[in-house]
Structure formats: C-alpha cells, structure tokens
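Only one chain is included here, represented as structure tokens and corresponding to the form predicted on its own.
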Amino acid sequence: MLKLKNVKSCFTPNSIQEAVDILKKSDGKAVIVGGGLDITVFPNPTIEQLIFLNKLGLTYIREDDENIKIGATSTITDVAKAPVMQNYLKGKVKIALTELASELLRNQITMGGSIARHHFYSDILPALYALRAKIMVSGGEFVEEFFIDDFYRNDLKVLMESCIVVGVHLNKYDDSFQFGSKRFVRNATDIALLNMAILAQIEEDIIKDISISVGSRPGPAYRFEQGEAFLRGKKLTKVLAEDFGLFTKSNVDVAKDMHLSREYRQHIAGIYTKEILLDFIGGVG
C-alpha cells in the first residue's frame, strides 16, 4: 500500500452516475475499488484517486425467471453462500467457488473486480465463459449488457475509463445441463497454472450444446471452440471422453511460462476434459 503514496483523494459516491463522473474527470488517474484486493496486491503508484463503490448498493444476489443477477461488489463468499446457488447446476458452481483460493481471499475477491481486472490467472473468468455470462456495464445514464465473449473484445482499458462493471447475470439452465470445472495449483491457496470449465446440455446421452473455456494458460481465458465442435452432436460415452482427452491435448491453445511447459499444460488439459466428461456420464439421468 506504500506504493499508493500519490493518492490525493478518496471518494465514496452515492450514485453510479456520480462514480462515473469522477472516473471520467480523472484523466485515467482514478481506480475503482470494490473489495480492494487488487490495489493491495498490485498497488499502482500513478493512481491519484480511489473511488469506493460500497454506497452504491451493488452487493446482492437476486433471481428472476431467467437469470441469477449478481451485483459487482458481491464477493465470492457472498455468491457461494447465496441460497439460489445451492442447486444451481446441481450445486457444481457453488462447489467450484468454494474451492477457490483461501477463505480470506474469497471474502475479498468481488465479481466486478474479477471481471474488470481481467487477470489471466483468474479462476472466475473461465467459469463465466462456460456459463455464457452477461456482463452489465454502466456509463451512468445507461446500463449496457454484453455477452462475456463480446465484453472482452472491447479495448478494456478504454472502456473502464468511462464505465463501471455493475453486475453479472447468469442464465438459469434446466436439468439437461451439467457444469464441471478443474484447476491445477501447487497448493490450495496458490494461483492456478491452468483452469478449465465446461457447460454441456445432454439429452438422451447426446451432447446437444456445449461451451468449454480454458484459462491461466498462461494467456487470457478463451472459449475452446474447436473442442466444442468436436463434441457437439455426439453420444457421450467413456470412449468419447477418452478420445476428447487426446483431442484436447493435441489442440488446446496453451503456452509455456516459468512455471510449466506447454507440453505439461497440454497433458493436464487432456486429463481434465476427460475427467469432467466422465463426471457428466455419472450425472446423466
């Protein structure tokens, strides 16, 4: 925090419009603060203004007939403990959230911060990609909805200089859908060195629809569309799960870094996709 020695002003706006106005006038020298984890871990000495969102009523988890609506300042713990998440996709999303990082960090990581910061190692973003989340962004006088794929096609730095992520909406899926996720870490509280999530619609053992995402690869999370095309329309069997593991190993887009080789990430990705599909077989019917 000592690196934030140039901070001259802290704001606690009473409306989103007020927060956006401050952000726009800051000439790129303000940062939005939800849970505060990011500025603690990555203090930016060029920041002169902090804009806190705690008075804006963005900590909530609500539902309507079609969506689960999560406010931007809701923490991972808030979401995991929300009653609506208990049975959402058979509780698999809740389990995934409760296995991330440590309890201390889950109490601080917000959904809005995870989306806006777009850290490559985030465990949240692959899940949101697979769930086809919709990102709600406000410029003050308007709220615009982006499908997550489209949201990250924006110049995020430019967008976040004039808008605030105010929430995320998750589609409600019927019982024909299954969700699974995996993360490779050196210990329970470490950042992931590879993470994956799959959402699949399976009817009469046929994969009708599917979304697969891969993150911490070490680039930004992405949709593994080549893998989706491989699986869509096929009968889900143990043989298919084995075949898809090999397909993933050969075709997933991962790279090396100081922690893992490209070949090892490919190997892990193949194992994870096979294991998630085998878990789906156990959950069918």
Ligand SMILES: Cc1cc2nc3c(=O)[nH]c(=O)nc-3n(C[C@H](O)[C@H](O)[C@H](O)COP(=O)(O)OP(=O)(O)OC[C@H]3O[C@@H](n4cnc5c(N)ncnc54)[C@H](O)[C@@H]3O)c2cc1C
Second form
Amino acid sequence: MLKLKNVKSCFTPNSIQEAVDILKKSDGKAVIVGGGLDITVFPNPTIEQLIFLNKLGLTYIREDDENIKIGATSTITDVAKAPVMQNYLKGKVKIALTELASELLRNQITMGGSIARHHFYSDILPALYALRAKIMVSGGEFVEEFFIDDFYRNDLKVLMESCIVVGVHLNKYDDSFQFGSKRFVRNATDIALLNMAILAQIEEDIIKDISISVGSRPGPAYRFEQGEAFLRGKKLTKVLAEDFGLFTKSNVDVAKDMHLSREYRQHIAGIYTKEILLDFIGGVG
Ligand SMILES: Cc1cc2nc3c(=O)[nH]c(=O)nc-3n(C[C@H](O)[C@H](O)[C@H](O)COP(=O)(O)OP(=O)(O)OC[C@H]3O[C@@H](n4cnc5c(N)ncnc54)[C@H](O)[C@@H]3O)c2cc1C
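For comparison with the form predicted on its own, provide the form predicted together with this ligand.
Every chain and every other molecule in the complex is listed next, the one we just looked at coming first.
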C-alpha cells in the first residue's frame, strides 16, 4: 500500500451498509480493497480512502443443495483448497484455479477483486462464464443476484460506486456435466494470451447443453455462442472434435495485440476446443 501516497484514511467497516456509505460519500476517492494486488500494482493518485472488508465475514465457501457459495474476500487458494471443490466437476475447476498465476498471487487474488476489476486477461472470468455463475452484489440493504452475462452488461464503474460484490454462486452440476479449461501462456507465471473454458452436458454421447467462453482475446471474456449452437444436439465423437476445432478457428472472435497475431489466437483457440472435447470423450461413462 506504500505506493498509494495520497491515502489519508483506512476503514474496516462492521457492515456492508457502512462500507457502501463510506464508498458513496467519498466522491470517487475511496476504493474497496480485495487482495489489494491491482490497487498497488496500478496505484491511482486520486485514491484517499481504503475500505477493507475483513470484518464483513465474506471469506467463506459454503454449499447447499443447489449451489456452492463463495464469499467475495475468499482468495483463489481458499477456493481451490475448499473440500467441496475436490470433486466439483471431477476436480477440473480446482485444477483450473491452481494453474493460474503463481502461488503467491493466488494467495492474494480474491474472487470479489477479480469480478469487480474485470481484467481482460483474467482466467477466473472465463471459468465463471462457462459455469454460468451468479454474481451477488449488495448496496447495503439488499443483495441482488446477477447472472454473470447480465452483470457485465452493467456499466461497472457506475454500479461499483454504490455497491460491492459480496460473493459468487456456482450451480452444482450432476455427473452428466463435464468441465475443461485451457490457458495459453509464455511461461508459468505470465498472464494468459488466450484462455478458454467449456462446460458440457453429455448424455448417451449427445451434447445436450454447452457453454463455451473465451478470454484474453485480447478483449473481455465472452460466450462463444456460435460454437455452442454448432455443438448442441450433436453426437460427441473424435470427428466432431476435429470439425469443431476448425469451426472455432474460423469463427472465434479474437484479435491481435502486441503479443500475438489474430491468426495465431485463432489457431490456438481451434486446438484448445478440439483438445477439451477429446478430453470429454475420455471422461464419458
Ligand atoms: C502481477 C499480476 C499477475 C496476475 N496474474 C493473473 C493471472 O494469471 N490470472 C488472473 O486471472 N489474474 C491475474 N492477475 C489479476 C488479478 O486477478 C487482478 O489484479 C485482480 O483484480 C486482483 O484481485 P484483488 O483481490 O487483489 O483485487 P484488488 O486489487 O483488491 O481490487 C481490484 C479492483 O476491484 C475492486 N474490488 C475489490 N474487491 C471488491 C469487492 N468485493 N466489491 C467491489 N469492488 C471490489 C477494487 O476497488 C479495485 O478497483 C494478476 C495481477 C497481477 C498484479
């Protein structure tokens, strides 16, 4: 926090209402602190107040019959190590979480910070899109649930001036569902230059339901709906996986940046969708 030279006050509110009141009164000069990574790596000199959420009891991973409920201040490590994640979608979501960034960063990155910051290169957001996560947001008196696609249709800057992310809920899926994810990086601790996650419901080899998300493209993560429509209702075979790799390469919405050409991203995306589907074939039955 030493880089934030203009900070005059630090708050540890006792309630969400208190946190939101400080945020609203600050005239844009207060920030909520999650793990503090983004806030310190990209320090904003206009920030004068820090709001820590430590006393709000938002570090938890709980489950009920339908959902896994993750509190906003839970770190990636907290989530990956939670007993409920060991078998969730055959442990594949846990693997995705333990493969991103470095251990030190995973110990610091919070779910709330990742959701609120909406980094284009986030590895967490493609996974949340594919899992059709529900984002829980509170303005103090109420908690509102947003389907993730709807959450990111909001003007986040405006929404976050009067609300905080309090958690994220993941549907529980039965054994007919499989999850897979991949990220393209130059070295183990680099940010992803392309990432992808797929959730598919496969019954008697038929793809009944599917969500595919692509991120770090280099724009924000998005649902590859054309790809979903291509696969839905089809029999999952090795030939289909090959065909879908080619379809992805031609249709996925990616662009170039200083790191990768558009063509290279298309190529990688095609390989990744093919590999994830082939992995699903191995996991059927
Ligand atoms: C060196 C480095 C490497 C990284 N590598 C990866 C990677 O490989 N994969 C990946 O997915 N991400 C990576 N990240 C990105 C990281 O996920 C984001 O920086 C994320 O925002 C950090 O989470 P945090 O909890 O530290 O957020 P913070 O820095 O605490 O907050 C980020 C923003 O979100 C706001 N905020 C925080 N919590 C809340 C809340 N509960 N409600 C409302 N607003 C809130 C803050 O006010 C701030 O504007 C990396 C970041 C860095 C600095």
